[in-house]
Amino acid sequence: MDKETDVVIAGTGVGGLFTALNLPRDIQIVMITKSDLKSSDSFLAQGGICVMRDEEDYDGYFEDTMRAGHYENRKESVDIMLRGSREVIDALVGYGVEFARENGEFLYTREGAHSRPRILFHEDITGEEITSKLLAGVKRCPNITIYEYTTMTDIIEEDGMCRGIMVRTKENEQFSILAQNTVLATGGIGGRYQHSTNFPHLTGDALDIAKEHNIRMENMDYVQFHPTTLYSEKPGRRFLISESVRGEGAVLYNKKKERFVNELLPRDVVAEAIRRQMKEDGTDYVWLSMEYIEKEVILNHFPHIYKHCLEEGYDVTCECIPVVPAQHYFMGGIWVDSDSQTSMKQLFAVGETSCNGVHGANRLASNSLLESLVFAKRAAEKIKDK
């Protein structure tokens, strides 16, 4: 059952999907996903997607990204992401993505470590809105074939080049997919942690494979913990309370209901402050209060957070909720250049699987979707040029 194609893409999150959509329609593309099509972390992104609002915003946005990343960011990559942001947003709108508007103009929200509002959003399910529209676009392409419940088990290396991948189906059938170019877009590493906002099947498969083939890696110890996930004693994935909630005015309290941190500091700083406070209080969580946010804003901007918390027994419009940090995002990964090429010929990596240096040591809020999309498009353009 071995197959041959022009391009094979492992992963169907925004990175994989946008790569496929930016490739020519006259080449054959095969995409695989380890689970079902909706079980990618791209679907889970709540807060939004950043965009450089205008040229005057460049310096501020650049500095915000660098400061959050502890100035360990690759400056060239940050510049590429910022300057490619508006084009990506225009493309998303072209695929039917609906961002919040007022009087026909985009609404922008603000999140932690941003010096101004520059984040576009769709309620509190921006990732689902973007990913579902891109997925619909891929499904309309007759040259793209998708295999669900298919796991990449290895890459095929010949003479220092990648010639495709080996896969295994849920029926335990194994076969190869030979391709002229291969794109790794397998997501993050949350499945390796007890407490994570990621889907549990995302275990960094591509990283283990890359290591076996001596492909260059970078910043493997750079793991981000999101400060605010809904505390629960139940096993499984933790429910994210978007940073946009704090951007709109939510505050953090200790067990005495006293504020203890500036909620708009970078994620790593806030997460560490919460960890210290829990240790000091002898608790397993701190409190998040939305008392300073108008009820109408909560219901319109954060309807799914409101509904989920209500199902868990908390009415965020009138009471605090318990929150705790959880593993959220991986800033390291497979090293790639500015065109998303890895150190192995004919092999590309995009999204959380890759490390192009944009995020440095700590990702700025809502830069993940944008980074994935900008560099997925660059991967596609490089493949087209070959």
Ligand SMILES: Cc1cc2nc3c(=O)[nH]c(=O)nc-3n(C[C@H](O)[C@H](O)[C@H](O)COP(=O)(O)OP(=O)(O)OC[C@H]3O[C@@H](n4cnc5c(N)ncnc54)[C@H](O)[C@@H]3O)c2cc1C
Contents of the next structure:
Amino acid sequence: MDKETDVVIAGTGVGGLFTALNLPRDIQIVMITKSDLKSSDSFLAQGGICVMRDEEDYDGYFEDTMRAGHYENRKESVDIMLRGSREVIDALVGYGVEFARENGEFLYTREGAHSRPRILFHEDITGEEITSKLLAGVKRCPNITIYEYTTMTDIIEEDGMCRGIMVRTKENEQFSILAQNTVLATGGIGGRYQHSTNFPHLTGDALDIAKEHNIRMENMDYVQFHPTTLYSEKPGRRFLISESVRGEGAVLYNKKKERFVNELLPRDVVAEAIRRQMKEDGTDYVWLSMEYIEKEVILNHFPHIYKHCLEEGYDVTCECIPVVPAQHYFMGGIWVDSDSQTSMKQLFAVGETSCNGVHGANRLASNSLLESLVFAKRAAEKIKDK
Ligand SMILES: Cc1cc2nc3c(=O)[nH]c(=O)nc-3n(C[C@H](O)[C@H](O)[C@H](O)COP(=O)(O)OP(=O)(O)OC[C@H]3O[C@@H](n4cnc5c(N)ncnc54)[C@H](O)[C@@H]3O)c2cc1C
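Could you present the same protein in the form predicted in complex with the named molecule, rather than the form predicted on its own shown above?
Okay, now the whole complex, with that chain kicking things off.
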């Protein structure tokens, strides 16, 4: 049952899919995912994807990313992401991704800590729109084979090089997939937390494997908590109330229904302010009000948030909802260079499991889909050139 291929990719979120799509069609690629194809955080992204609007936007976008990251970002990586953003958006449109438009022109929205609107979106399901179109693209490629419910359990190391991976199926069958190049695209670590917006099966497996093989890691304590998830006493994944809701004018209230923070500050600052306020009020949540957003904007821009809250018993067009911070994103990870190469030969890492330094100590909203895509493409180009 052991297999051999040119490239093996663990993970079928945007990082894995875009790497596969940018590799030549005349090589064999095997992709695996621990769960089904739709269960990746990439499908959950709501708010949108950033793009550098024009040359004049460079300085502002660069500074916004650096400021949010507490200036601990790798400048070279930020530059690469900004300069690569338009090309990635064009490629997505080429795969059939539809972003909101007005009179044929892109509509841009804004989220916390952005100095101007530069986020493209598709209603409040941007991740689903992008990932499903990339997945459809991958399925059209006869050189790419995908195995669902197949978990990477280890990498195969020989003479300090990566020769592929070991996997286990749902039926507990174990086998190796030998490959000339291996790409780790296993996403975040939310499954390790009690309260997280991530899928529970995302448990940072590649990080454990990297640690075992002495592969370089970076910023392992840089975890982002999203300030606003819908408070619920039920167990399981927390439902995100996208930052763009606050970008469009939603406000936060304490128990006396008074504002206590500038809602557009970076995520870590707002999350900390909410935590302090909850402590002061002796509550498990604060309130989020959409009263200053027109009903039409709520229904058109945030239809899924509206519907989900309604199902939970809240009509956001006329009442506040309880919100609480939850684990959301991992800025650290497996150290990679600007071509997504890890410290082990023939081993690459892309997406949330990698750390190319774009986000520094804290991610700017809507930068992660873009970062995953730009650096996935670079991984593919590096593999092609080898
Ligand atoms: C609710 C939510 C909203 C978000 N909104 C936005 C947004 O608006 N804009 C933005 O830019 N970012 C957003 N993000 C972040 C963004 O979605 C993720 O950072 C990004 O999609 C990560 O992509 P990825 O390919 O690295 O990982 P994922 O898309 O999470 O994919 C990981 C893949 O790895 C697989 N996997 C994991 N472990 C193993 C293993 N051991 N073996 C085999 N396969 C494995 C999984 O099954 C999955 O296929 C949001 C995240 C969440 C959770």
